[in-house]
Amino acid sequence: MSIFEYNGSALVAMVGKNCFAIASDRRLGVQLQTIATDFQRIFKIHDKLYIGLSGLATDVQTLYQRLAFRHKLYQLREERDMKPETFASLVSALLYEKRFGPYFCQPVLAGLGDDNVPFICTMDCLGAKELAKDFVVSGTASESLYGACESMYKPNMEPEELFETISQALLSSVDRDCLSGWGGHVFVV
């Protein structure tokens, strides 16, 4: 069993018409034993930017604290919020500088850039970015999430339809993965 599968997780971000949605499951487990059913994997960086972290739970919390600290320093220095593309580069650089002893996390970023253009991307634990125009997935349920998202996704969805689509994709995927589940958290911006 990979260290990325130790706690189990399911993360997905999807793009709509001038909006995005990001969703995760709520289970925290140690291999097949469930420890908690309200674990937070999606974190708000600012009003238009969210990050989801799948992987080892301790590294999820540590990495979020470091990213929040770096964003607050940026806000103090620049007197504005970070653009999603800039934040993706920050996350990538932070992960790459720990490449010899990496954080066992796979981030999923979702945000609204200039003119409310949605931006989503995911990375591996070394910070290699994968940009997408439709959806990105991460976690132990990623294989079933790919299938569900490919069958349910349509371009230019309104926020209500996007919420329904991402919720159904997440719930149908975690039913096929014993390491994730217990409902989900969904954020639509």
Second form
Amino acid sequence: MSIFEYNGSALVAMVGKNCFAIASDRRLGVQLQTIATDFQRIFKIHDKLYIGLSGLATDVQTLYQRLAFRHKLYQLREERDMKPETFASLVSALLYEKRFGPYFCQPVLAGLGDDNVPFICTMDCLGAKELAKDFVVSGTASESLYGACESMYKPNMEPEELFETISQALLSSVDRDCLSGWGGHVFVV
Amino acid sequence: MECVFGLVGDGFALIAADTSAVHSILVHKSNEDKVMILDSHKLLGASGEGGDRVQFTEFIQKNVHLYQFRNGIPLTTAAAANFTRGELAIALRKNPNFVNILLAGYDKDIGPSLYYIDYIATLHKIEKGAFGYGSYFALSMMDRHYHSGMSLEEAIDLVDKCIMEIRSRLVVAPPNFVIKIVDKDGAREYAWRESVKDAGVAAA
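Same protein, different state: after the form predicted alone, show the form predicted together with the partner chain.
Complete assembly follows, chain above in first position.
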């Protein structure tokens, strides 16, 4: 079994009309055994920026701690919050630092830039950014998620409809993946 | 095979662990205490490779004491858990420790809590948890019988059910278990469940 599939995870982020939604499953497992059904994979960086981390749970926690530290330092120095694009570059750089001994995580970023323009992106474990205009997915259920999102997504959805869409896409995809599931956390901003 | 399991009840948390020290097919001793009393209100149940387990848990215990000496107040359970996870995470990519840990503690304002810390430094706060081959049986028994806010009698009854299940269904079941509890009065040993006593050494 691959190291990315050790804990099991599912993450998806979608763009709506001046809003974004990011959702994750809640299972923490150790291969076939479920340890907990309330594991948090999505973290708030600031009011308008959330990062979801899929993959190995220990690296999720380590990476989040490092990123929160870097962002707090940035806030102290610059006296403002980081823009989503800047933060994406920071995550990418942090991951590539470990090029030959990487963090086994695939981050999904979602934020609102200037003028509340929504921004989403995903990266592989080495920091290769993938910007998208509609949705990004990550985790063990990513293949199901691609299919579900492709069929359910429409551009310019209002927050309520976006919430429904992302929830249904997440739930139907994790139902086909034994390593993720047990409900979902959805953040709509 | 080593089993450690624990749960949170009404105003207390308890950890039960097997007590056999095994090397391949040989059982060195059957009364090895694997649940360390970390400080006055914390328990650390550890399972994993022998040397790593003792060295790492003693290291954590001494550092927890050091914090208390330096700062005059004890660490909270959450802080101790995060410190332990941090040490495991730092060691993970240098010289990994193969120790799985259940950390139980009682804080005056928060009450009892239980933390699951994997050998690869995955930290999660839980109500019930288990490690080892025994976890397959213990977790299922706890899923069936556990509810939050159990009284001590109910919890010990559940622990006994888990031990019975492990003893009867696990092919290399450890014979003896120790149960330790932590509540507002502190961390202490509660009971042993022995089915095999070590033969005493005859006086020379």
